[in-house]
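Just the one chain here, laid out as structure tokens, in the form predicted alone.
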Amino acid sequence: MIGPMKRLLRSRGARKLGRDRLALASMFVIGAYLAIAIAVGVFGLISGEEAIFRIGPDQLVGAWGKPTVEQRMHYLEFYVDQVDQAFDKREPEKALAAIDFFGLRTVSTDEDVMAEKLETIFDPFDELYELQEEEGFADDPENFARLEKLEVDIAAMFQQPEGWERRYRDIGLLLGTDRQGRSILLRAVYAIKVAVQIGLVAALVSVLIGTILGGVAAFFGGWVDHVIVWLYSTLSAIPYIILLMVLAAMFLGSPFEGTLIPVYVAFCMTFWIGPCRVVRGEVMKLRELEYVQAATAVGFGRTRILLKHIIPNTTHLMFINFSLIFIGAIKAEVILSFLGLGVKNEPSWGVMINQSRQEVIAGFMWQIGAATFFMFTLVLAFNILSDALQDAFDPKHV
């Protein structure tokens, strides 16, 4: 397999590619993608607990946008109550020493300090509360000072983070939050790393299994043939999205419902078949070459010239087909988890465009549009990639 590959990397498809700038471009921003997915996972960047820590009031509009009135004071709202609910703790002082919005704490855990501030902000909050259900109160200035006033006061009854914490608090309020007060960003850069785990598993064991399948079925003939095409036949003519969702719902009310095995199970027994087809087509050429009757007629086992002279000349196609079932990997795990069949767990993008929905009738597009941004650039960047791929190495386009 070493031989094949370094005369991939050599060969005059490697070089077409390498002065192909869009396609060195996708490569850097799938390199970002797996590189954040690598500080995710394996080095912590952002925890599981981080993606659905409440970092402030729900639905925060994010840095690029304006609040109106109606959401200012609501925000205000939510930190007033966060407050005033801790009084009504059995243990006033723990409740309010265990306010902490990312770095976001309260000046003082002492009762009759923090019941002093409440006090005096209530009966002005309460009275603009009341004002802005009355007719153009948006168009008085007057009360525009007085919000802005009630803010600053609201924002006396905490203590801002500073260095590194106020960063990172800053950082993940640059998107907003989404219904639950949860930072939107982090979410979609958590999710990063699940769908980069998805795509890379789906795509590795689908291509292993389809140029395995492929290769026998092609090399050998015969009733392995007939058996291999009549299985991805009968599988093919199963409505795409229809199998998933039978594959998946397959593991509803077991240990590993909400875990990715379920994912894992439903893509690597249906993305085999596309490489799988493609791989048998190129095999039935390669077979009649000389260099394979060569190795026939020296007394080589099929089994080794299978896998030792043709399969590695295949790698093109594996190529190919890995970055096709990795974008599709990645877009049916959104409809799976907008389904309620995918990832349940954790963060992903299908999660939170299936948590939007509300969001959306509200006219709140933070939490959508950053899971669709996100998706976005890495598939256009592997549909990019995948052409590149094709154009360069595909015997057809070269």
The other form holds:
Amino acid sequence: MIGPMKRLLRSRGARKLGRDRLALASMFVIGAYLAIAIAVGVFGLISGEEAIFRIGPDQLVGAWGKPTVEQRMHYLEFYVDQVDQAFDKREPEKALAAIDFFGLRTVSTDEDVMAEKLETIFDPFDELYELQEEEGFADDPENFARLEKLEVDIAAMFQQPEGWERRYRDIGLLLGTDRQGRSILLRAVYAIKVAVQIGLVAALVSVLIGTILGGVAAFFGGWVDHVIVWLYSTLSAIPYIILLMVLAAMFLGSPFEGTLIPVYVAFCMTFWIGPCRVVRGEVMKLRELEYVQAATAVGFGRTRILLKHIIPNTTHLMFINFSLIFIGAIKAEVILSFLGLGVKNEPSWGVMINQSRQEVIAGFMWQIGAATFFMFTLVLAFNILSDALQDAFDPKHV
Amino acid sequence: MWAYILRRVLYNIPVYLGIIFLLMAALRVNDPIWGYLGKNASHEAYAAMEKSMGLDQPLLVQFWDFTSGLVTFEEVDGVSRWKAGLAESWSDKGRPVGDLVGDAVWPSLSITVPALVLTSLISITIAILSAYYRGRLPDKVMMVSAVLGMSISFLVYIIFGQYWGAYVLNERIGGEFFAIQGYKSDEPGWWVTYCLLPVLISTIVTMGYDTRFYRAVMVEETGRDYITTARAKGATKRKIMFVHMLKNAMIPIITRIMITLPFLVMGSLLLEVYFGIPGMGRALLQAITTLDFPVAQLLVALFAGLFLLTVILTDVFYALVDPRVRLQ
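Please show me the structure of the same protein in the form predicted together with the partner chain, now that we have looked at it in the form predicted alone.
Whole complex next, starting from this chain.
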């Protein structure tokens, strides 16, 4: 593969691509996502546990969001409840010591100290809670002052973490939390790994299968061609979304349900059709060319001609299809998640968008916004790259 | 031409049988019987149910039963009925599959047909404008927004569409203009209430892809010799655009629309599931997840048949309108 890659890099198309600033920028973005994915997946920048760890009250708005009075009361209620519930346990001191939201711990684990603090908070909190129901609550500056004082008092029950721990907590809270109080940012970044994993596996395997089958079909012809054409005509006689559904549903109830395996299988068995069809058409043209006749005349075997002389000349099509399938896989993952046939054990953009349906109705946009933004940037970069690749290497394509 | 059509039909029979066979095999990876009987059922009950569902037969026998049913008619109460449609649904006990599918067709069509018309009209118009202003600001703006729009997930459009279109709008006007969910076709104005919002969402989602395709078609036409001739003759840009070019560009446009026709019947799966519209797409998802094989098989068989026929007809159409294309 090294030889044809070098040739491709020196081709006219590659020079055209090199002058395309937008394409270069999109490659940079894709590279950045890839780097994050490697940092998460290989070096454990964010572990799976951190992405499912409760780091604060649920539906906390992000760093530059402005919570409403109801939301602020809701957050306070959460913190008060956490301490209060610890006293219901058999060993309150242990329960107090167990409170740890990403470095945020109670000031003291001493039962008496905390009980005293809690006592002073109960009454103003209840008062405010009832006042909140009344109309015009938010307009009264006096209420506002009470709310702010209460916030300070409740914050005093907790000890802000120091140093790196603090920074890490701030980063975790940057985009707020979801309905289970998990960090949206950490989940969205962790989902980059999942998306890149799905995209890479789907695109690599599909392009590989498609190119080999397409090349073999066109080059050898005869019954091989008939079988392969039959196979892809068959699979493309139903919409790909239905094919994905049927394939992913095969794993329902199996131990693989909810993992990435059904997604991989469904995508690889669906997306190879595109490259196969294109490569078959291209090889049909290539095999009639004189250099192939020359290679035959020299006495090279047919397999060798196909692998060394013909397939390398379809490298540009492989790149274009790789890019297209990557987009297709990321977008289809969201749909499979929505249909309940996709990833369940790890956070992915599909899982996040699907989960945010209830939040959107409540007017909370942080989770859907974050997942959509991260996904949008990557898909946009790939869309631009696909267009640029097509312009550079396959300009006749409509 | 008839010889060509016949040859294509014959050629597509193995493709058609292939998709049905692959579907039946893929469905049977899961065992539906425990799901319907419950985990604690006795082995006798299991065997009885397996027999009544026909699952005790080898796959090839089941395949033969199903495919032969597709081309057989049976006399029921003095009326000749399609045998494939008479099989009973498993999850909706005792209901003939044919009725189930028949009921699901209209809700699907009442969304997909208006959506197709609207999308085609809007995106062809935009594509013409874009090609007219090719390389200039309006073209760039439209093409950039198409790419941006294509990069957002369908599901996000649906979620925000429902939020702004149903929740927020209803709150603002203090009534129900668009329904949040559901489908009833017996009220006056039901189409606007239940279908218009999904139609609009679907239009916005598909517009990006269609506009780009139609524009590419038109741009390709602008490079042809007859355009150069027309220009040399001194025809105005507008005349070349709308008289010479559009007529020729219509061929790929109509072809693309024709190819999408079978997809109309299948409905828009996501929209149907999200808005609770009892169409074909939702029926298929339910059939696949509840392992209701008769329904899933019939839906896929119907769709695949329709799709293959449309492809053949599209090729014939192409040859009819474009004398350069020969059928062989």
